[in-house]
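Consider the single chain below, provided in structure tokens and representing the form predicted on its own.
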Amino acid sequence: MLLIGIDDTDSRQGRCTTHLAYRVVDFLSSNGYELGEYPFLARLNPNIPWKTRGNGAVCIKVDVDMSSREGEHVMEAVKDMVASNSMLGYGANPGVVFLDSCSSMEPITKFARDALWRVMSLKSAKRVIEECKERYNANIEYTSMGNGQGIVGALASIGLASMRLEDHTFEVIAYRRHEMYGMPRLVDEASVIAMDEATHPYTFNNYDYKHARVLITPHGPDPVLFGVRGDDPSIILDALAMLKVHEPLEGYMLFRSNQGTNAHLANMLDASNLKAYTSGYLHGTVASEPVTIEGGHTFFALDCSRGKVLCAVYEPTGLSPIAQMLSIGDTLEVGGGVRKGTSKHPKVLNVEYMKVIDLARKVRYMNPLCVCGKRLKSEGRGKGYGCKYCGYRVRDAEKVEVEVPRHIGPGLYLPDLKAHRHLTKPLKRYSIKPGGMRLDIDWFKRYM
């Protein structure tokens, strides 16, 4: 079995890594080579900020005898096609690896895994592939175009798609025909929220009713028309039928993914040293009431076992009436990425969701009760308290603790769904188990 790992690819002017998948997909079938399964589709740290969009890449499994020359011949022709398929000028650096075997795939898979929270580097890739080689009999290659950086994702894609995964989702992409790129995209909203009543609770991040919102269609120049995600490829291909579109589709396919599973957020996070752009998460206590500036955007202190870090909630999140509730003393989980810190500026975890564990308890001190159920009023420093209503007097009365109620409970917070991610794990999936590939149907289609 041969795996075929490829990104970077495009860029923010256009071109889509799944969508050069697809014509590698195509290429193959047409050419009766067996595929293994769906393609994967990696979503990798979303803190990079050289990324392009969700930082995808995508794996490829494909029968292909690598003794003979067709091995060569397959490969030849991917390369082709990713040159001829990439935005190279514009800010694309291709990578492709080819991997036939290797004895162990355990550096490969470390390094996937750390590519889902931290910063990963060409020259680390390249010293794994050298690795696999040299310790692991690896039939492992690569090439690359611009400053090869796609070689880390590509990489990285050949180990998630060989993992085990505690937890997947699956996606169906619909593309676009090339005379419709950067048109609007025309799918009717009623549809999409007819499918997402029909399908619920199996697919997800469908329409944001809050804000009145498509969800399923990105708004860039590239081909990608609609991507419909959930749990269950079958369900997937029937919310994809009932969709009204109103122009014509080049075709779809299926890909099994680690979106939708917080895979970035999997690491704890070390206080005392926290790395610009990593991923993960964080324990600790609110250690000041949180501050709210311009724009919505409130800061608070998380007191954890190693230090304090600073915490943001953007507006944009819909998470930040929550924060501006939270007190002194609250214990919290917090996950997000952290931003780089400047001159001026500290290091800050941009949070993507908060759990509250335990909350503290919260008091005011007032004057206390008259006789007659009025609050008292003092009458100066050391004369005591009166009451304007009834007249009664106490000289050695003190102000009373009373406990102020709290206005949100623990429990999970996640951003409004306008605001998730790639892998952000929506709320439904809590308590929805991903069912398993089927090569049965249709999880592949050209229509021209």
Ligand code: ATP
Contents of the next structure:
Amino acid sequence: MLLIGIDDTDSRQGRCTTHLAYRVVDFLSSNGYELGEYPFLARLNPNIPWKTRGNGAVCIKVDVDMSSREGEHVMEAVKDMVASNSMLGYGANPGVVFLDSCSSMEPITKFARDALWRVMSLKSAKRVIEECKERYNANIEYTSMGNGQGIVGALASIGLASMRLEDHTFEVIAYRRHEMYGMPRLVDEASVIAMDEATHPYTFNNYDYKHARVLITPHGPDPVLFGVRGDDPSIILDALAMLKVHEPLEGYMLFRSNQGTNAHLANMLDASNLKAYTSGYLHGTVASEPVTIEGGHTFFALDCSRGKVLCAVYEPTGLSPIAQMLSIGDTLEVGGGVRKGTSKHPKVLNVEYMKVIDLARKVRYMNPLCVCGKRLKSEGRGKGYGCKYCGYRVRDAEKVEVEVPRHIGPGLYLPDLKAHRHLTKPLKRYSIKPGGMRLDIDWFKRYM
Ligand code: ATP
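Output block for the form predicted in complex with this ligand, input the form predicted on its own:
Below is the entire complex, every chain and molecule, led by the chain shown above.
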């Protein structure tokens, strides 16, 4: 089995690595090669500053011996396709890794797990490749263009595609015909809503009802018309058939993916040594009353066992009003990415979810109540209290503790759908088990 990892072929000006994978699969299947699985669409650390959009990379598994003549033919064809279908000179730094194995290799799986939440160097990717050659006698090769940073994602996608993931999802991506690139996407909104309702809860992030917005269509000049994500491949294909699309498709392909699984937030961050651009979670107690600044962003300090961390809850996440209801002493788990500190701004954790574990008791001290039921008024320091309604007076009373009602409850708080990252686990998936791959359905189609 040959594993082909590809990354960093696109730029904001156009193209898409998943579309290149679609073209590679088209080439492979039309030349008679067997694909044992759907390609894997890996989403890596979303807080990497040099990503183009969603930090995606793909891995394709094809049944061919890498050292055979066919294997060489496949590798040459893939290299040519990457060279001619990448945005070289416009910010793309493609990397392709070929591995002749279907069993996972520890250095690669470790590298892939780390690439989900840390910043990985190109040097470390090359070191892992050399280690696999030396320690496992692995048949592994790579090729790169530009600065070659794409090798990082290409290697990580191979690692994720070959390991047993605790969770996974699927996505069908439909591609536009070339003449439609850059034009408005002609997908009927009502059909998206109908599809969302009919396939609930087995598809996710189709439509944002709060903001009346279609979520399945991207906005750039890339070849993707739409993508439907979910847990069951055949339900996803049903969903595809339900959509009313008023432009011709080039085709579509199903991917297996780690999207919608929170895979980037699985690690607890070290509050005493927060590294810029890492992703993960923290446990702690709220150490400062939340402060909301202009623009609606809310900040609070979280006291974790190894240090204090400033947490930022940005307005577009929709979580800012929730954060405003927190109070000193509340126990939380927060997940997110570390924003680099600058001379103007401290390092902060950009909050992607909040789990309120325990709420602190909030009290106020007030004047005692009068026998008539009204609140007494202080007569001055050490002079006791009096009632202006019934005239009752008392000298030796003290202020009483009154519990302040909390307007937030324990539980999980997720961002608005429009602010979800590709990796964010949607609420409806918390009660769903990942589905299996189905090869007996039309998981790849080319119409032209
Ligand atoms: P798209 O989602 O449109 O495919 P993208 O957001 O995936 O684009 P790329 O153009 O692929 O962006 O660029 C991401 C770059 O970051 C790649 O070079 C990839 O190898 C690299 N990269 C991915 N994860 C990490 C990581 N954890 N550490 C360092 N580099 C990474």
